[in-house]
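Below you'll find only one chain, the form predicted on its own, shown as structure tokens.
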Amino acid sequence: MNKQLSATEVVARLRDGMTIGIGGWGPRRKPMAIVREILRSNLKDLTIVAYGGPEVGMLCAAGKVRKLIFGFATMDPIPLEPYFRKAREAGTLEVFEVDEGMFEWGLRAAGMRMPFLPTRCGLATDVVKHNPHLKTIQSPYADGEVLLAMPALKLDVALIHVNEADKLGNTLITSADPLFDNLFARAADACYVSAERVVDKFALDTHAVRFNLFERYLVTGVVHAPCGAHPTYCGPDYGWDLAHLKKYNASASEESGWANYVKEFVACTETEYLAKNGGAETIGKLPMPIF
């Protein structure tokens, strides 16, 4: 019953051409220790869906991803992702592009094992124009509603983050958003988790359970990540990091960046990363970004 890897063990279980679903929301608390391990593999060709942050640029700048199914990426105070966004001008990417609404219905329809679920998401705008491959389906019922049918995106495998996690594969999400995770859990047929903390077993009150979000049948296996999200956020355990954050950002701008990015922080152990970030001590202190 022990789920408990390594994230070289999990990288070590994905496969070219497979569709990876990353959790959490632009900046805030992504999967980036399993991330940066991806980028230190021969892993290609992936579809990643993700309401996008730096992970979805990262992964593109390396060259590991072959179709993109999105919502936005985008770094908040940082509005467009740049590696991103390079190679969207570029034209390298194969993308499905879809309103938010239209992407929780899609992982929704995932985890309820549907074809797709009925919205008004995205109907008379020009999300139907550029992806043509979008159907809508009319009501049976007398008011004959016409809807768009958004497609189940299916998960061959989701990455999430957690603020605390058991080896037997139960999670807690403490943050004060705990965003779409567990859809992503649902969606997937096999789901990792890196997180803050790791103990042997649960003991949850009345208080703590509310922050189990998904059951532990969902999890495959737990990543002991301390910082694990760094440099987005990972509330309340630390906020982001927004002077790598700019940093990262500027690279995109420079000769070789991209190259001097990874040789700093990639090509490196996730002790070593912390360490060049102030340790865990000073990403502790981050502060919490204010909405």
Second form
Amino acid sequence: MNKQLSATEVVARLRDGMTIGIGGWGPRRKPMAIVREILRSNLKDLTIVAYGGPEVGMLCAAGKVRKLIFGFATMDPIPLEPYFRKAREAGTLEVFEVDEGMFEWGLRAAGMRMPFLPTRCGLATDVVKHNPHLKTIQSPYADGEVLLAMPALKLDVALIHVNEADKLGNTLITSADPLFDNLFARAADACYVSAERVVDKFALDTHAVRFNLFERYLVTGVVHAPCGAHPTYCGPDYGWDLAHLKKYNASASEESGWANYVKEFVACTETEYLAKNGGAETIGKLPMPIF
Amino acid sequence: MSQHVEFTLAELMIVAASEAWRGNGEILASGIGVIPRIGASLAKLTHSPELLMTDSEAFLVSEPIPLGPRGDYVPKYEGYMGFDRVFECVWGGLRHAMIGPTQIDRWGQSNLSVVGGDYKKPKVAMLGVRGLPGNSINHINSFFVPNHNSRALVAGEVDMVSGVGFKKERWEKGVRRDLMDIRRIITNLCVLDFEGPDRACRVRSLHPGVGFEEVQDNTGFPLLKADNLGETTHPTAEQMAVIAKMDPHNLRGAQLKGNPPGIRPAA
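Given the form predicted on its own, corresponding form predicted together with the partner chain:
Next comes the full complex, and the chain you just saw is listed first.
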């Protein structure tokens, strides 16, 4: 029952063409240590399913993404994700662009083993025009209302970053907002979790267990990745690294910008990565964002 | 005797924005962006204390939180409102959001996704549709336009209809249209609404020194004049004090190019 793996071992289990869901939201609690390991790999033709942040841009810049299923890509204080924009504007990215709520519904449907869930979100917009595979369904009851049948977003793999985990696959998300990571875990055939801290076996009180949001039987592997969400926000452990995000953003408008970013922050070990960003102690002091 | 109050255009727009939430009842007020957020805060602190607001992250607060660094201010939490709960709120319809889309058309349809070119290869990619489809079909929405021109208020339909509007042809038979409404557009020139015949767009009030023709010239579609079309209501001293308290770092002063005064100097 020891599910601990390294990020490298997780990525070795991924295959070209897989549909991979990435937890978090924008620049919030993204499993960046595992994402960086994907950037270092030869993986390709991925379908990425995410409430997109910098991980989407990085994977696009590295040519890993064949298709993106998303509602947005943003870095919040830097509203536009530069490499996502580049890929989108180059016309090289296949997209399935949906409302944030449709996205949630797709994950829920997958987790419940339903083919779809009905919603009003997306009707009367160009979301249905640009996605002709989306169908409507009429209520079988007296109201006869026509609703959108949001198809299940079944994932081969979900990647999630949490605050605490044990080696059995139990997790705690103590951030102010747990976001929709529980639904990613449920929607996937395999779920790999990176964690700020990993212990052998949790011994929790009844207050702490409220931060356990999905069951360990959903968790395939646990990676110990201190500061593993950097440069994104992982409250209450650390805030986002705005200086790093700005540097990353600026690289997109520089010649060989992505290659230089890779050289500095990807083509190295995770230990070296943290050192280049001031070390774990400095990252741990990054202030919480003010919304 | 009302005392003379000096105000900027941003402050005038904040007061106009706050009016959008008047009489909405006990719902969640979401002002996205500096001016809409101060507008929602002003509404809650003056005419509509029943409004619910969040800290813009995950908590409901009984008192709107001032913008920017908070010093020793401690938020007054009254409940929890993570994104999951926000979606539940959206689908239940008990919310009025004010956002700033990139494009808006004569039907109130909005766009935050892509502009120009082909959808598969757009000229400009922005955020994506975000929550606009779901927000717009489920609850009240208003809009904020910092630079009123025909690129923002477009001639035809918006390039990618992200948020629904009043265009009949867009609504398939059997789809419920009665859950949505679009109330106001607060721009740097005027306040617009959709209270004309068949929900046509009207100029509801003009900001001081702005004429109807100027607004029309800068709008991609024909506008109607509201009955008794007059000037946008000026901020009072009380409102100005609340605005200053909610925005102690004067972020509002950086929202409009040149931070112009509320009353245009004579040309």
